[in-house]
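Just one chain follows, in the form predicted alone, and it is written as structure tokens.
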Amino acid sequence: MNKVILITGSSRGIGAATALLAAERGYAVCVNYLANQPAAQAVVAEITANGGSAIAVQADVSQEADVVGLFAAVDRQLGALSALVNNAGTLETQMRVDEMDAARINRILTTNVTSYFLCAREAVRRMSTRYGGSGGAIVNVSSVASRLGSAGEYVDYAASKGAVDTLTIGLSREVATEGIRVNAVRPGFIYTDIHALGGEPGRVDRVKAVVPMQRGGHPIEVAQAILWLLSDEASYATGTFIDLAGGK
């Protein structure tokens, strides 16, 4: 029997590296999607066409409705949840923390922490052996920003990836004796879409200069570190942070 993970946020970037790999590791694969459902689809396709087993969900998991109905369909089309990662994020323009207004706060806040905390509890209802599950892994995808703050910049997004460090070492402390673990990778400046978000598609080598090893990273280097956190080699880990950042 396949063992079965969701990846929120994995049509492009880092999800979609994460959902391809798992894949080559045998998982069956639930790719979420907010709007692009060409690139969930690309995902799917390339998965199936190297014999895996994926499916795509559109679901807005800032939104609890979409995240049960998203769980939902997975339990129905897949099987039994055995992996979690919260990956979906977003952030905005470029803006001093003395610009932005609620609403921007607001959007990143339950965009990048909401959807973190819905989606594990219905995780956790499902992989805990409290409520009869045989255990299983979370991931959570915090962001180097957490330490550094991303002053000038984006401090809401730095802020909201704090609440992420936080739930996942609560979370681990929680479920440590119900079979699952809860651990999280924090990237540093990775080639993605995130980055045109922001208003600056070209960000990683405009500050790749900062960086010790003096190159951005890319998708797959965060992807591995996910897979290996999901795996039984990681099986002594939790509540456990790689910092996937190139030295910064």
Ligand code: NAP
The other form holds:
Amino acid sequence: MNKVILITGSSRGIGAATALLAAERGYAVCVNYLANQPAAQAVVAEITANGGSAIAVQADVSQEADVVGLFAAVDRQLGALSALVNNAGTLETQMRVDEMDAARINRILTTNVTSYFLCAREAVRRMSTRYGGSGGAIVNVSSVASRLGSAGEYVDYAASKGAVDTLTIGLSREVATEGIRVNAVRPGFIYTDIHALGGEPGRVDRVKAVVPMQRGGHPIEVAQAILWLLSDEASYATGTFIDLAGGK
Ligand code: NAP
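Condition change, the form predicted alone to the form predicted in complex with the ligand:
Now the complete complex, all chains and molecules, led by this one.
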């Protein structure tokens, strides 16, 4: 059976590393991106140069119509979906809760939480035996921020990841008898572009001293756990979490 995977936000960072590794493991890959088409095309080009199959699809996963269009593109161009990685996420300038306005909080929740619900909905409608599907697996990319809280930086972001953890538990139980496993990874401080959005591109090197392993993580170290959770080797794992944070 063809393995087809959709990874939201896979033009860069953890998503891109996951896309490349998924292709190595035999998945046909949908590389979703928001705005950086050259980065998405570069991921697709690397996959196809290595003999794999991939497409790049622009969609803002915080927007319901875009999500519906994204999944329709996968149906049309790659076939039956077998794996979803909810990965696209964002954060904004570091500030305290007493400085935040509603517009910012809602942007974070829409991009980091609503998008995961919408993509999970579309995936379940395709994978669940309840709808005639043949099963599949979902991995949500959460964060250790959900239990650390990101005080003084972005508690809104941390709270959005708390919601992702709860979605993972609830959805996993909802579809447990329908052939779908739902799990999450919780990365710690990983070297990607996301820290620049908070105003501190070098954040990982500042905070790595508080990590028991005394170093930041690399996107591939998260991707490997995601691919394991998606694989048959994780066949009895659902509603569970792998923290990838050097012991933090
Ligand atoms: P990143 O390097 O900033 O990349 C973000 C990716 O998401 C890009 O591909 C971007 O597309 C895409 N994206 C952003 N908003 C989107 C939207 N509305 N619709 C579709 N795509 C969107 O981020 P990252 O560090 O790899 O983070 C990936 C995930 O890991 C996030 O959920 C993040 O919260 C989580 N995480 C990261 C860390 C860390 O230390 N890096 C730690 C814990 C958890 P464009 O290229 O088009 O902009």
